[in-house]
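In the form predicted alone, a lone chain appears below as structure tokens.
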Amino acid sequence: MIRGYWLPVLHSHLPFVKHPEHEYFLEEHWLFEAITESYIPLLINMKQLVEEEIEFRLTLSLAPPLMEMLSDKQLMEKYEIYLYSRIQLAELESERLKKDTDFLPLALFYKERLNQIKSFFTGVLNSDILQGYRHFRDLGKLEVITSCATHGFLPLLKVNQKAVEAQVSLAVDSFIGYFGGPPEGMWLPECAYYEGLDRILNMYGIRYFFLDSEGLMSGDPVPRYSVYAPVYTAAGVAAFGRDPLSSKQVWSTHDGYPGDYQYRDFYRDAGYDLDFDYIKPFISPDGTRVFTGIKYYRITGRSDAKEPYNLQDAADKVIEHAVHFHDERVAQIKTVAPMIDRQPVVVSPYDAELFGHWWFEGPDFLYRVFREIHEKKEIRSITPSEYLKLYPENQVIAPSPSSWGYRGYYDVWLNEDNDWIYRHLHYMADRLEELASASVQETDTLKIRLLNQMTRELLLAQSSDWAFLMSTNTAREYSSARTKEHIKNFNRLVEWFSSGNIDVSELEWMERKHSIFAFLDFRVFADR
């Protein structure tokens, strides 16, 4: 008998990184690894459950520029590229290390795995990641989701309505673009919410979202469900609470499934730990070391030592700790279904990016979690959709503002090493929505291409994810100056409108480099 429902959300998300002025740029890697550890491992193993025919049912968000990057001809030719060096690495590793016992057989499963990857990418998928979400979408085991046009922090946007009515309209755009249809479901940019939002998200036909627990939690009136079942907002969006209990398993590194010491670390790669003039190859051009992917040791404690990964000690792992999630979750359900006048559901939204690239186990570890769903049948996976068909009566409140940062605040947005951003993006929003207000009769293409051009930058600036990583001190250099450039381009563009005098090769460049939203018109910041 099935007690209750498990509703995991994968939310996959990388701001927009484009430089075709550079055969290599590091920072367009953020997407190779995403692609080669995460993507194509989920989808190689959704495919196996298929063949198998193991039930299940898993959400994912799409965030339209991550949409885009896979999109891109001149990224996926980059990336085909990329892949090709990491196989090469492979092959030599496996003949540096033929004669060592404890390496080589970690160097064969590189070579074989990147070669699986490779074969998967480019002969199953056709090098069309899409595709592959497109077909477990329609077999019904994959609910897509969009999120935000640029993963914008909504409630430090909400300045200028217009600026969170675009992010959240152009998503939609963007989403019938490359799946055919609207999406049911958004995912919040950080799971940010603000009093009000549930009707812009309603305006464009958006049927529900996601909460951190504080935010369903600190509502009024309080959930009687808790978060073990969705409630409506006064716009009649469902909202879907977090569960803190089955995210802490998997997102801690020192609580959680990750950081057991069986498990493959992430640091030690060995783009720093070979030889300069071996490794160099397949490093950066200038010579900084990088992460290569190939990587030999296991956390194995919290110190520096570190001891070699063993592929079957891992794979016991991954079997031990799915067997655990699982029986966590059928013990919640029990608990809590007496409780309630349904059967309860447990939502275990993570980034995507965590099964594969920062956890290395994840995607066999998500696998395993279906199989034991499968054969022991005391609970069942399903989609928001699927839920909110069965019980389509909920309670009625108003979610408080909140975020999945820190104790649920938005701090990590809006500090001290960040908060420089904000009177930029405001002024921008604010002069944008008043050209483009006087502009919605234009007809003169030029005039039209610096409007849209202005609004992408506009976009690309408001992306969370720079604020974010000033905030951590991760890739602080280069958030702010992409940061600093999309202003800078905003305010040329500007000059060039108002002046007449207009640069086309470097307008050109512009709508090269940052190409996202061909489809873009510039009025959705009309005040119509």
Given for the second form:
Amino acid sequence: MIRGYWLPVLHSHLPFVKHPEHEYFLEEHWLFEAITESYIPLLINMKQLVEEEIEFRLTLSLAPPLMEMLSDKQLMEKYEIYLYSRIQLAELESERLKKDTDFLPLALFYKERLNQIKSFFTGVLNSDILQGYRHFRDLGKLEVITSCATHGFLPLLKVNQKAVEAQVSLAVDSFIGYFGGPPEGMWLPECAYYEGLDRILNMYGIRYFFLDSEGLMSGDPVPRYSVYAPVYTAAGVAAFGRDPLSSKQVWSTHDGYPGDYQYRDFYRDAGYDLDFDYIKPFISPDGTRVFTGIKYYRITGRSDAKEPYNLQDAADKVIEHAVHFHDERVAQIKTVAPMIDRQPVVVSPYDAELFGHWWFEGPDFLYRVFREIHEKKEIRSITPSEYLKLYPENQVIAPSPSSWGYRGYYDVWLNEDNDWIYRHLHYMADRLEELASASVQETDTLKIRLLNQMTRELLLAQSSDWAFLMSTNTAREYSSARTKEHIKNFNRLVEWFSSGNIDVSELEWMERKHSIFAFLDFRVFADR
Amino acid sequence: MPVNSDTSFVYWEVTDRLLRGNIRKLKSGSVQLMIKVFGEDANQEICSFETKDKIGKSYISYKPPLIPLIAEIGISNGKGFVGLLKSKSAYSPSPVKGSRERKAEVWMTSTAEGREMFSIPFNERYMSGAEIMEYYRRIKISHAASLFSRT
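Follow the form predicted alone with the form predicted in complex with the partner chain, if you could.
Shown next: the complete complex, the earlier chain at its head.
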């Protein structure tokens, strides 16, 4: 008998990074690594589940910048070059290690795996990753939803309401463009909610979103069913609360599954370990060592001494963890079910890139959890739309402002390291609203292009990733440079618009480089 | 702008032109820029401080239970204050949990046909969210502690 439901959500997002001015650009590899290590392995495992007739449901949010990059011809051409280079390295490694009993099985594994990924990408997907998501969506296995236009952190953008509305409405338009219909749900960037956001979501047809548990449990009133059932906000949008137990089991650095000593170590990589002259063709052309994805060691322990990665030991551990995860969900659901008038739902959202990129064995873990659920038949996986159809009657509460960041609030995106960006973002939004409102009837093609590009520059500057990276001291230089570049571009565009003295070739370059949302109309910022 | 349950952030930029036009409204004394923070509803001053910076920022410590805050920048000569600009209001995330009173609850049915809101009395048969959490505390199922780590 089914006692309740597990609702897994994978949030897929990367900031829009495109550098046509460089043949090789390190930050573009964020996308290439995610495709190779997360997106394609997850799709391969979904295909396997379908072939084995294992019932599963997965909710996957696709942030618009990611959809734009996955559909960008130039970036996908660069990706193929990246993939071929990795295959070439794996082949060289198989040759180099042919007498090494510890590492040869791994080198051969990488060679086979990368070739499998290449044939899946070019063959099954026809070089179109989104096609894979559409396929599983059409089969009813995958509920694909959207996130905000450029993953703006909405509570800190709401100083200008148009900025929030644009983030939501362009996300919906973008989704319709890629999937042929509006999204049912939206992943709020960083799970960040503020009072009144539900009205804007409702305005654009969003039926549900996700909250951190704090957002629900500090709501008014405290929801009767805790995080084990969705609630409605006053605007009638459903909010699903993140379950802290299942989150911690996967997210926690120390107690979470990904930190198990049998699993592959992320940081020990051939790009850093091997002889410079040998690895040179596979690292940055300026000689900077980078990750290659070829990794030979397991986590082993907390010290720097690492032992060889063993594929079989890791695979055994995946099964052990999947069984444990499943049994924990069953225990959780069995405990809660008698207390409430329905079958509870456990909502487990994670970053998609955690599965495969950061946690190499993650896609196999997910596959195994679905197998366990299918075989034991005590719980079932479900999507938010299915659950809401099953239980359309829910309590109404006012969720609390919250995010899934440190302490559940906004600190990560607003602190001494990044607070300088907000005065610019707010000024740009106010200025654009002013110009857009005065130009609703504009027919001059060049002026329309200027206004559209201003909108793109603002949207790209609003990405929550930049503030996050400045805080965490990762890629701080790049994130600051990107923010400053968008601010500078915006101000130049405003100047050209006001003076009529337009540098058309520079405008063309901005349009080519920051090419997000070809369909975009600046009037999304107009006060009409 | 809200940062967390006890911190808000305010930034400002004042032009010389705006200052010049207003300084003469204060008839005497040396004039200083001043930031004041109010609770929007109560119109109650929460804090104020002087600043020499025409372009500046500050983090303000205050525990507002979801009271919308408003900051105002102005000039002061120690006796009088002339306001120049007010910020938009900001709600901070609240550390105070919502009501746990056993009162009637509002529920909603939402289907393709439409939405209907209705009120139901508190039902003793079912546990409230807070009670579910308390139950977890008592039975201590594995990992349950993490459920309460931030509550």
